[in-house]
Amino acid sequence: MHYIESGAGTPLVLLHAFPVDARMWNPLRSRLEEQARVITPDQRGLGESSLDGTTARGMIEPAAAPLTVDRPSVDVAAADVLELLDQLELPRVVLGGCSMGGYVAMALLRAAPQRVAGVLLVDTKAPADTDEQRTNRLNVASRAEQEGTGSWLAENMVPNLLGSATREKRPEVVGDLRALIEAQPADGVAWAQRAMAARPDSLETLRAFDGPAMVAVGAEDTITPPAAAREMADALPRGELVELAGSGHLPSLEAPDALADAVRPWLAGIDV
């Protein structure tokens, strides 16, 4: 699994969405680093981790076995990111997610909540697809291993992504948004689409947590708006809600001054 790190302090592990790599997280990784001990792993497929979830990409060997390809699940996200914790000799961390990357940090909280000492979710939610958006994920996973993903993509994902603020005021975020999106492997826009479709409804996961956490949601997200981020702040017996104006979907790229203001006061109080 390849992974950013950088920076010291607590640890903070942060997990990107859907379809981008841990990229995204640089502007915020530069406003915490003093902080925090920043380290954001890409998920099996997409940046440069391998769809088998083994290595980073173009480091298999010729000779080596036919890639074996685990189920798509969040569940199997998740087990990738604890075992880089035990790579890295982290018995605990804060953990983060952003969209897909907080479904992901949900089923780590299910499978080995003694490992988080807090939760961060960002423009993510608690339920589980319905039909309809189960449907929509299966097809798009169909057309990138039919097609690849090109420019379809992104045209698609940018304006939903993206607040109106951003997209009208700045071209640069929709340009870097743009290029993350057409760098990610079909395979790895596939097994990630599918995973999320399959995933259970995590309320129960948050009720049961009561260590520290943080819900951040852009004011203008229109995919997991303000009022998902409610239903899961209220669900955590900690939780505390923030709520970042002029931000759509991914306010580290958006916002990443005023997410990490909310997030610096918050961490410092957090004993790992």
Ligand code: MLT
The other form holds:
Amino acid sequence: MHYIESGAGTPLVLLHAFPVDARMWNPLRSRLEEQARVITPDQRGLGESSLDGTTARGMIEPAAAPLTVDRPSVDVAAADVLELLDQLELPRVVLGGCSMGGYVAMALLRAAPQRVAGVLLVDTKAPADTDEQRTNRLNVASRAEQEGTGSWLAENMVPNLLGSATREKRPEVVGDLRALIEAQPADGVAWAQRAMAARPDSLETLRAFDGPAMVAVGAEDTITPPAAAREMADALPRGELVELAGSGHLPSLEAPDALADAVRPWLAGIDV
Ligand code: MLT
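And the form predicted together with the ligand, for comparison with the form predicted alone?
To see the whole picture, the full complex is given below, headed by that same chain.
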């Protein structure tokens, strides 16, 4: 699994949203790295992680090692993260995830809560998909496989991912996000959509986690809106809710100062 790492201090693993990769965390990383060892993996099939979950893309000889792809599942994505923690010899970390990364973080909490010293859920939600959402995801997965991930995916998603303040006033953020989306391999996009479509409800998982928990949400998020964040914060026994003004679904890109200001004191109180 490919990952980016920087900083020193509390081990903080941040899982990225769909359909981007670990680079979405760079603005937050640079604001936290004096306090935290920030580790940001690319989920399998996205960024530089291969779809078979073993190596970085391009490092495997197809003839020598035929591709075997695990069934799309957030549990598989969580198992990849656990394998990375083992490889880095990290028994416990603070675990964060944005949107899809939050779904994977909740899957990891279900599988191995003892590895999680605290959880940071950013613009994500606990419920499983409705039938309509599932159908949409499966359609996007098929379209990605048939057409690749040209500009259509970014065109469909950018208006929903970013808040209106960002779209209207920060063209450089819009451009960076488009480039990140267009860089994602079609097979990884399809796998991620099918994995999200199959995920279960996670409210009980949150109710069972009694460690420190921060739930952050962009006030302008329409994909996983503040009400979804409130539901998670209420379910978590030690949940704290932070609403970020002027941000949509991706506050690491849209409001990194406000997100870092909220995370720093919370992180300082966690004993890993
Ligand atoms: C994401 O940002 O990861 C996705 O929009 C989440 C989703 O499609 O549910």
